[in-house]
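What follows is one chain in C-alpha cells, specifically the form predicted on its own.
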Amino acid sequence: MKVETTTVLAHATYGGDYRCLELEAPGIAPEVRPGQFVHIRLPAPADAILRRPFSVFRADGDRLQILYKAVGRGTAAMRHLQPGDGLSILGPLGNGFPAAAADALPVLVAGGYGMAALYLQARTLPRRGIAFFGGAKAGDILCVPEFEALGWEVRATTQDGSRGERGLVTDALDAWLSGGGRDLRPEFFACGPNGMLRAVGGRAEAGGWTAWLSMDRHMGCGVGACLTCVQKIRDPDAPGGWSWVRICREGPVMECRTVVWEGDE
C-alpha cells in the first residue's frame, strides 16, 4: 500500500453517464491485483476531507483507470479534472479475486460499475467463459468490446429493455443455468449492488458451487481503522456463530458462504 501523488493523463466520457479518468501511478498501478481498489483524495469541494473508493478498471505498467459516474457533490467535482492535474491515491487495497479452479468455467455477474471492477480479472484467467452484465438502461452497460476483445461471452440485460433482454441480469442468469449451464461446473465472480450479490450467492450455494463477491460499503479510512464498511460473516468459533471484517482490508472479495447478510442472523 503507497500514497502517491499521481498525474492526470486523460479524462473523457466513457459512455452513458459514466467518465474515464487515467493516471499516471508508476508508485501503485504495477501492483494493483483484480478486485482491488484506491482511495483517492478529491480536489474539491473543501469540506469533502474524506477520500473515496473507486475500483481498478486497467492497470498497464505505471498507469491506472477508473471508471465513474458523478452521482455526489465530490465525484461531480472530479469531471473538472484535466491532463497534467495532481491527485493524491491510496493503494492498492483490500484482497482480490482469486483465480478461478482449474476444472471450472469462470462466470461473471456485474451490475453498472461491476463491469469495470471484474475487467482485471476477465483478462488474468487463463480460461474464458461468460459474462452477465446488468442495468437499468442501455448507457449503464459498460465495457463490453473490451471483454468480447478477450475472448468472452458477454449477455446484456436491461431493465427498460433498451439493451440486450428486458429483466434483471438474474434473469438471464438463471436461463442460461436451467439451460446446461449447471452441468458446466460454474464458478462466480460478481460485483454489483448487494441485492444482486445476494442472489448470485444464494444460487451458488443452492448449486453447490463457488462465488466470489466483491462487496460494497461506505468506507472512510480504507485501511481498517474507522470500521465504518463492517460486515458480519460465519465464524463457527465466536458468541452467536459470527463476527465482524472490514471490507476494506479482510475484503472487499468474499466468498458466498461465508457472508451473513442482514436477517440471515
Contents of the next structure:
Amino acid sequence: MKVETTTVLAHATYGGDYRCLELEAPGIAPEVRPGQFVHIRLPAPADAILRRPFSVFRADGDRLQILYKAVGRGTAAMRHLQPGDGLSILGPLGNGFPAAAADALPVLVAGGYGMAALYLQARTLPRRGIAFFGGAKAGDILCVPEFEALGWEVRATTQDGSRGERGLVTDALDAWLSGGGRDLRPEFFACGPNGMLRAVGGRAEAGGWTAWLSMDRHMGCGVGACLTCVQKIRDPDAPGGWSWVRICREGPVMECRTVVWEGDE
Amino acid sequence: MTATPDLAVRIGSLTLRNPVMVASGTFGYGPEYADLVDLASLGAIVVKGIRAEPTTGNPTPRTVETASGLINAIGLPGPGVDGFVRDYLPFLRRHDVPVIVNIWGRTVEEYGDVARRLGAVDGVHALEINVSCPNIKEGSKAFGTNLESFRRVVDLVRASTRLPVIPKLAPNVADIASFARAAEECGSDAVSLINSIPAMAVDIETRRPKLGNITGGLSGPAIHPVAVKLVWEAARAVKIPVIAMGGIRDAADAIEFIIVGATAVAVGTANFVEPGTAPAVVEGIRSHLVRHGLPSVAALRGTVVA
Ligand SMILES: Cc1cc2nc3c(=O)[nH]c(=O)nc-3n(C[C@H](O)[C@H](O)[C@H](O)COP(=O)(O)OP(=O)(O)OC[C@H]3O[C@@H](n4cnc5c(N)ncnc54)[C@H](O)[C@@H]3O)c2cc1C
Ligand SMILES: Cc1cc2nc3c(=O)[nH]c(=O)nc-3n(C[C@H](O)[C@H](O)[C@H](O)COP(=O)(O)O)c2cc1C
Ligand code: FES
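Same protein, different state: after the form predicted on its own, show the form predicted together with the partner chain.
Then the entire complex follows, led off by the chain already shown.
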C-alpha cells in the first residue's frame, strides 16, 4: 500500500456512460491483486476533500486502468483529466478475491462497475465458467469482448431488453441454475449494487454454495482508520451475534454467509 | 542563524521531538497508517477514543462530505481498555513515538476508571480527555459544555493518574477561556482544541438526514478559521500548553496556530486525504523557522501581532 503520484496516459469514453482512465503507476500497478481498489485524490473541485474509491479494471506492468461513470461532483470533475496530468492514488487497497476452489465452476455475476471489478479475477481463475452481466440498458453492459477473449461465456440481461434477455441478472442466473446439467458445483464471484449482491448471496446460501461478494460502502480514509465503511457480519462470539468489519480493509470481498443484510439494501 | 531549529516541545513531563501529532479518530490506533507514514516522524500519536468497555458505535452512514469538510458521527466504537492494551499497545510499544490515549466515559466515574487503568500499563504517555465528542447521546457532550461537570471529570481523571492529562475542549461553548482556565485550575498539563463542531446535512430528495445518527461533527478545512480564533482565546487565558487542531492541511495552517499561541498541533481529517500530511507539516515548520531566522518553534509561539 502506498500513495503514488501517477500520470494519466489515456482517458476516453469506453461504452455507455463509462470512461476508461489509464494511469502510469509503477509503484502500485504491479502490486494489484484481483478485486482490489485504489483511492483517488480528486484533482478538483478543491472543496471536495475526500478521495474516491475505484476498483482496478486492468493492471498490466506499470499501467492500471479504471472504468468509471460520472454520478456526482467528484466523478464529474474526473472527466476533465487529460493525458499527462498527475493524479494521486492510494493503493492497492482491500482484501481482493480469494483463489477459486479446485472442484467448483466459477460463476461471475456483475452489475454496474462490477464487470470492471471482476475482470482481473476472470483472467486469474484457473477454470473458465460462465459470466452473468446485468444492467438497465444495453450501454450498461461492459467488457463483453474482453471477457470472451479470456474464454468466458457471457450472458447479458437488461431491464429494457435492449441487449440480451429482458429482466434482472438474477433471472438469467436462476434459469441457468435450474437448468441442471452441471458436473461441478458453482462458486460465485459477484460485484454490483447491494440488492444484486444480496440476491446472489441468497441463491448461494440456499444451494449450499460459496459466493464471494465485492461490496460497495461509502469510504473516508480507505485504510481502516476512520470507521466510515463498516458492514455488519455474523459473529457468534459478539454480543448480539454480530460485529463490524471495515469494507476498505477486511473487504471489499465478503463471503455471503458472513454478511448481515439490513433494511432494503 | 541556526540551520537546524529546535522543534522539541514539552507537554507536562512529556517531551515531543516535534510539535505535530495526529488527532484522535483520524489515525486509528497506529497500524492502519504504518505502511504509509513513518510513525517515528510524528510528535505523538493520539489514538481513537477508548472507554472502559468495548463499544459498537453509531449506525451507518457515519460520515458525509460537505463543502471543504466532513461531518462524522462515528460514535466512538472501540475495543475498550482491555482490548486496546491487548490488541494495539504491543504494536505501539515497538515504535519510537509517544502514545496519547483519548479517553471517554458515560459517567464521571468511568472516566476515572479508564484513567486509572491506562495509567497502570506500560506504553501510554499521556491521556487526552474527550469531554466534547458531539456524537454521543449520553453524558459526554454535557461534560464538554457545562463548566461544572467539566471540572468534575477533569478533577477525577487528575486524581486517578500521574500521566499528563489533556482535556479536549468543545468548540460550541460561549466562553472557551473559562473552560481552558478550569482545566488549568484542575491541574491539567495542557488543553487541546478543537473537537469537531456540531453539524447536520439533509438529502433534499428524500428529506432524510445524511447521517445515521442524524447529527454529527464537522471537521476539515471548513473549520480552520473557527479553530484559530478559539485557540487564540484559549492560549491567552492559560499558561499550560495548548494543542491546536481543526482543518490543518499544510504547514501554513499549523504555523498559524503556533503564531496565535499553540505549543503543538494535531492533523486530523487531512490524514484521510494525504496520509503524509503530518511529516510534511513538520518539514514545513522547520523551513519556515529557518527562513525567519528563528532558533526554535518556541520562538514563534504566540507571536501574533494583535
Ligand atoms: C470498493 C469500491 C469500488 C468501486 N469501484 C468503482 C468503479 O470501478 N467504477 C465506478 O464507476 N465506481 C466505483 N465505485 C463507486 C465510486 O466510488 C463512486 O461512484 C464515487 O465515489 C462517487 O463520487 P462522486 O463525488 O461522483 O459522487 P458524490 O455522490 O458527489 O459523492 C459524495 C460522497 O459519497 C461517496 N459515494 C457516492 N457514491 C458512492 C458509491 N456508489 N460507492 C462508494 N461511495 C460513494 C463519494 O465517495 C463521496 O465521498 C466503487 C466504490 C467502492 C466502495
Ligand atoms: C472520523 C473522525 C473521528 C474522530 N474521532 C474522535 C475521537 O475518537 N475522539 C476525539 O476526541 N476526537 C475525534 N475526532 C475529532 C478530531 O480528533 C479533531 O478534533 C477534529 O476532527 C478537528 O480536526 P481536523 O479538522 O483536522 O479533522 C474525530 C474526527 C473525525 C473526522
Ligand atoms: S474508509 Fe476509513 S475505515 Fe474504511
